[in-house]
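There is one chain below, alone, in structure tokens, taken in the form predicted alone.
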Amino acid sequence: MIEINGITKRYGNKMAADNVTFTVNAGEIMGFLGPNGAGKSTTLNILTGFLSATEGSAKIDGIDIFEDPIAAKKKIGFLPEQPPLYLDMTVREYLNFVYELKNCRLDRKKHLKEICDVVKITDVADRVIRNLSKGYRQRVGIAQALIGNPPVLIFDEPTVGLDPKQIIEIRNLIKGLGKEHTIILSTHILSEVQAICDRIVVINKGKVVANEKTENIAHAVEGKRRMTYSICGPQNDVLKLIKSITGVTYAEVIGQRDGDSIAYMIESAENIDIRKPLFFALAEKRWPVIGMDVMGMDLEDVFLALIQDRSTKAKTGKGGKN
């Protein structure tokens, strides 16, 4: 649905985006992470047609944003970090204005009502935007992005400045929208990414340093996977079986758990998932698994490791997957 290939943006000698490449599949919610000045907003502004690129291409549903910007923009609903609101308008007036601006052809009354219901702003539809809380203004910003029912939604810091309750509400709203839209979510709130996103792309100093499914993001900095299993069965035999599984590089007993179960720490080789073969091998022996945990970094640790190791990776020629 979204294809970014080799996007580069130079300002003199400064590289704001450096060969940025990634794809977002239809129906996927992608988290776009990076420290301040990493190139996130530059990339999003290029993708949405607000900024030109020095090199590279960006396509929305197969339409090149540089070759046919009008057609491509019809596929996009964009909420920038500062929502483009007219504060002296009422919510209803503003949404009607955006409807006309986008030259929308859907049934106006029905379409705008559906949007107001989805983002839960029906009760403030006749209030002046200036008098709304920050949370409601963000909802109005999301509403304008939904006008025309674009297949792609791009949100740049949608929860910045909100209180915890408002953050949860906006997070749930975005997660719900992900059922019918392809979404890019740029945010600094790491827990938000873990709760919402299917895939995470991390950018630092203009370069993509990681591109992984959310559950696999730790592999961007960890070559090996460590897990703890609680298994019921004869200790020596279970340990021997675990070590026989292809891909297991190390295993040890780490203690007694939950009655007759024993805890084992298991380490697997890079890019090898031993969970399924281990499950079937244990099931064949009728040794039940009553618990399993993945050991490793949380998203905050991964994020810090990625942005701190960027210079080292550049020198060795190693980087994130594109």
Second form
Amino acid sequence: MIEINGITKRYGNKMAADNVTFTVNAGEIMGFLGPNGAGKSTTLNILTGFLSATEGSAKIDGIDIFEDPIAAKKKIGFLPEQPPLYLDMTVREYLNFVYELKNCRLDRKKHLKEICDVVKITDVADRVIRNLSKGYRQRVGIAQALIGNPPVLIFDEPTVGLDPKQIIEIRNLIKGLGKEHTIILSTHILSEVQAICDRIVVINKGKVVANEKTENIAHAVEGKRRMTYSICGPQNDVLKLIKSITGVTYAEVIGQRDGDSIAYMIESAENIDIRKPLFFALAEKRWPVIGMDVMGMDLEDVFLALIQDRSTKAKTGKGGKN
Amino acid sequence: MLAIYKKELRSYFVSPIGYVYVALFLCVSSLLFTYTTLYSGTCEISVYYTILLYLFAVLIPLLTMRSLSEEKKSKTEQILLTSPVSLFSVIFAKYLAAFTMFAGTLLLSCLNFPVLYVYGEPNTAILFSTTLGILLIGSAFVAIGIFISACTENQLISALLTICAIAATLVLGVLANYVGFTPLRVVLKWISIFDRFYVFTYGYFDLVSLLYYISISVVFLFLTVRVYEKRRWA
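Moving from the form predicted alone, what structure would you give for the form predicted together with its partner chain?
What follows is the whole complex; the chain from before opens it.
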């Protein structure tokens, strides 16, 4: 549905986007992730035709944004980083304006009513946008993107500056929209991506450093396995025993948990499962394990790892994961 | 395009700026009209329009100063530039809205003219041709104003630069008369927006002048498009 091929944007010597390539399939919600200033907005602005690219091409549903911008723009609903709202209009006036601007052919009353219902702005429809709270303004921005029912929706940091309740509402809204639309969601909030996206593209310093399904993203970086154990037994002896197991690279006491057990954090090398040998060793000493928890790498770790990975790998000349 | 045009016209009247413009224009033009024709006991309107032209330097920036600069500042231009509308139609709609305001108010002020028929015998052809000339000059000034508002995101700077630009084009023609060096004088006169206006005050419908003013409008709208293109490609 969306094909971005080798998009490069240069501002003088600064590379805002460097050979960015990815595709988004129809019906997918893609999380576009990266730290501030990584080139997310630049890429999205190019994709929506607001900026041009120095090199590369971008296609929406097979239509090149540079060759036939008007036809391509018709297929996109875009919510920029700062919602483009005319503060002196009422919500209704604004939506009507956008409806006419996009040259919509749908039944106006019905279409606008549906959108207002979906993003829940029906009760503020006659209020002036200037007087709306940030959360409502954001929703009006989303409503604007939905007008004309475009197959592709692009949201640039839609939940920035909202309170937690609003964030959840907007997320659910986007998730709901994902059933009928292809969505790119740009953000630097990791949990957001984990919660709603099917696929994640990570960008850093203008380059794509990962492009994976959400559930596979953790595998994109080879990490150590990390576990916490709660064990009853003399602290120093237990620690010594744990460290003696082959494959354990690191172990430390986290603290006293319930009753007489003590919690340990254990790291092991990749590809070695220390759980079985550890069990037998502890059983032999008759030190019972009260609790155990395998800590999967969460997105936050993956993200940081990817970003660092890239710079270190670039130095050794191996290139990044893709 | 129609959507942007309608939105622009509306925006003149939800903020005070449209009312201020219309009121100021009608007030000043009526006063000027009274003094230059009725008090002077003449049906000649060329003096009236000549003085009014100078006032355009202050009046027209009121219409154009926020046109594109405000959109840039509030980032609303993003919706215009990412919607399925060509860049030229966005800018042309902006221009057209400002020109509609200008032309509408000018035509309203023409309601003064019937009074002349009560006290004298004005030449109707001159009334028409002079008003047409003023409309054309206004169109050029509006285009210049739109161009300047595209270059900055500060309304005040936009207004000041437009005042300077319009004043400069007006003064250029006057200045030309004092230039001794003939080739330079010819060139200055040729550029001067003012100079071509006199043809209209004689009641002529001069095609060359008409084309001249229309070309200036087109050139500045084209330059405005270039400003946006350049920013896109920067």
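Bear in mind that the values here come from a model prediction, so they are computed numbers and not experimental data. Numbering follows the first chain given and starts at 1. Rigid core: the largest C-alpha set superposing within 1.5 Å between the two forms.
Once both forms are overlaid on the rigid core, the distance between the two CA positions of G247 between the two forms is 2 angstroms or more. The rigid-core alignment places the CA of I266 2 Å or more apart between the two forms. The two forms, fitted on the rigid core, differ between the two forms by 2 Å or more at the CA of E284.
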